[in-house]
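Shown next as structure tokens: one chain only, the form predicted alone.
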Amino acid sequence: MPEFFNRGTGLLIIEVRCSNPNGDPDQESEPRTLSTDGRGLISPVSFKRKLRDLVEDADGPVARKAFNLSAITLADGVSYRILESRGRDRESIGKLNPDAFKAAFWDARVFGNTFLESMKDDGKDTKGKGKKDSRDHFISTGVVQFGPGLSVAPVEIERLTTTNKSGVEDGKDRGMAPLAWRVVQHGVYAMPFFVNPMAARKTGCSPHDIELLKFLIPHAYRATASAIRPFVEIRHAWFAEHGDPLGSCPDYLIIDALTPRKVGGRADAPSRSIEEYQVPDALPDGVRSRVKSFEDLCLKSWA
């Protein structure tokens, strides 16, 4: 029997100077706004990707140091493996068992999987192998949710054409990839995310692994910086543990409460700098006194 714990709600302050948070593929990597109001997105498959990638890299020091923590030791026979990641053996994962799968990967525990719905895509039959309830394991909700992170204020892109003395193409001695430097000039994002205890009975998921996950936030963006994104910082990870399993406290409130607000000239105009935002540090007493506890991640001590 899974052990119980209490629900989380979260929320991540992110400040974007000149970078591109996440490039949407369909738009030549365009950072992501909303057709709407302008607003940047960062979707939630982005950000997961990067708490998987840290994982992953078991040898890394974001990753040694977690899997040193006290807080975060597994129980003897479950890992921290990586369900979706490049190369994954599908056959042998598909011939795991309910309890073999769930101990395997720390990604199918924490953020549910849709491996059933992958295997159909391969072309490979799921019919006739057994009862349902056998593959019920290859299909489920996760415990975490992230929201998509939204910018507080619409977000101006700028576009620079780059070169490449040395060239890429054959027969060339230099290149140029027009327009390919596209980045958010600045911007303060908002990403919600939630701990829902009632999906961990189906997928395993420990307090051990939220702890994991709690850990990791912080390292997201430093830990993974690159070319194209070498400032996305996350100022604030705000979480608020609930007083039990169900919730001690509307979402909501919590949201509402630490969202910043656009202070600084128009609020429908992109900023320049942080200094343009109200960025609240602590919940409001009528709401903090209906959590357990509350704190900023980035500024957790791990023993």
Second form
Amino acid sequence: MPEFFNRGTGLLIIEVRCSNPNGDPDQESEPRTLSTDGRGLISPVSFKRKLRDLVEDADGPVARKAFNLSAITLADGVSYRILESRGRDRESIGKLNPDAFKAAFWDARVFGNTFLESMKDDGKDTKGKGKKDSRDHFISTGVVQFGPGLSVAPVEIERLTTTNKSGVEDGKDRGMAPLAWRVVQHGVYAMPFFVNPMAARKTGCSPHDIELLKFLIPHAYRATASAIRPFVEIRHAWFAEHGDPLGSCPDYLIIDALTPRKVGGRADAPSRSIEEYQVPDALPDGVRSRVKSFEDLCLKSWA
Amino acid sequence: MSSYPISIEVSGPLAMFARPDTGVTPTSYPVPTWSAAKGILESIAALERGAAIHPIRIEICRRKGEAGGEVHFQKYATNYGGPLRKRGQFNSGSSFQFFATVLADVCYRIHAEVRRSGSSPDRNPPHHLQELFNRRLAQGRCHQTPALGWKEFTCSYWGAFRESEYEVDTALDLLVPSMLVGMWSNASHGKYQPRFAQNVSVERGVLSFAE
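Same protein, different condition: the form predicted alone was shown, now please give the form predicted in complex with the partner chain.
Everything in the complex follows now, all chains and molecules, and the chain you saw is the first one.
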């Protein structure tokens, strides 16, 4: 039986400088924007992928440090494997019983899974008494939901052509990628996330799993930086623990209080630096008194 | 017979109320379905037996002072590299690209009634559920985090009506030729029986669900 924990509401404040925080595969990896008003967008799928990659790289510096922390050590038999991974064998996973499945995959415990979606159409898997119930663990809502990350102001996208001296195509001794380097010049994004313990009983999520999530968040971009994403920095990773599993404060009060506001230049014009924003650094007393604890995960010290 | 109305306002940057006919490249209806509205309300409170929530109408809202009269669609594509890919993609190490057309920048006011459903030892389950819902809404408590269709499309707001900031978009008129009502025969404990309604209209920003 999973241990008891409270609802949580979080907000990531992400600054982007000359980087592509999340390319759109339907737009030649153009940084995502809302077509209505030009604000930048980071999909929840994209952010969760970075957390999964950090956990999956079990010998990497982030995972190794995390797994040595007492707050994150799991019970015997419980592991931190990743379900949404390129190398996973679907058939062998499909044979796992509920307890083995819950114990195996960190992302299935935390983010839920829809593994059954394809299996249920597979005739041979649905025959037999009690089979359906025994496969109930292959579809579950996650304990943690990340919402869309939206920039506070519209973003301006820079497109540059890059060249490659050695060439990448057969028969070419040099290469060129026309307008392939596409970045957001500057943007400040806010991405909410929610911890709902009511789903933990089904997924097997424990407080240790949530602690690992909280440890990883500040490293999500810094430890996965790339040529197209050199500066995506989580400036604040706010996390409020409610005083109750069902919650003790409306989420929007927390999120609205912590969302930056553009104070320099026009509100509907792209920014050039974070100086153009008023970035809250605390919860108002009236909101703070309604939650059990409140912290910036970027400043949290882990013993 | 007593009536037990409940209501909620929800808004968010993205929403998806998928048309079943759009298959693996899902496209959203321009407005929430009856079952989506019910799901949003039930994420706050629901009873196992004795009472069920029935959405009555949805008011599509705009920020005060904005012109309105439009529903904004947004392309939304994601990559998937997990174990559910087709064997060919799996073997070649290719990602599956999932293309969807979602709604952007939405705000809805959902009106519903709590009605008796089946037997229960409680004296008045609809009243119980109405009180539970209203109490939780005021306290910011929920059973599931409310979402606008897909779970990742979380709400930027859920709570009481924000009369000073938002208003019903009276400039919006729409006709949806065919629209999913729900997947089950009853509001609670129903059998799998998809139901559709024809010529569903949004008039002056209001979508009323036929009984």
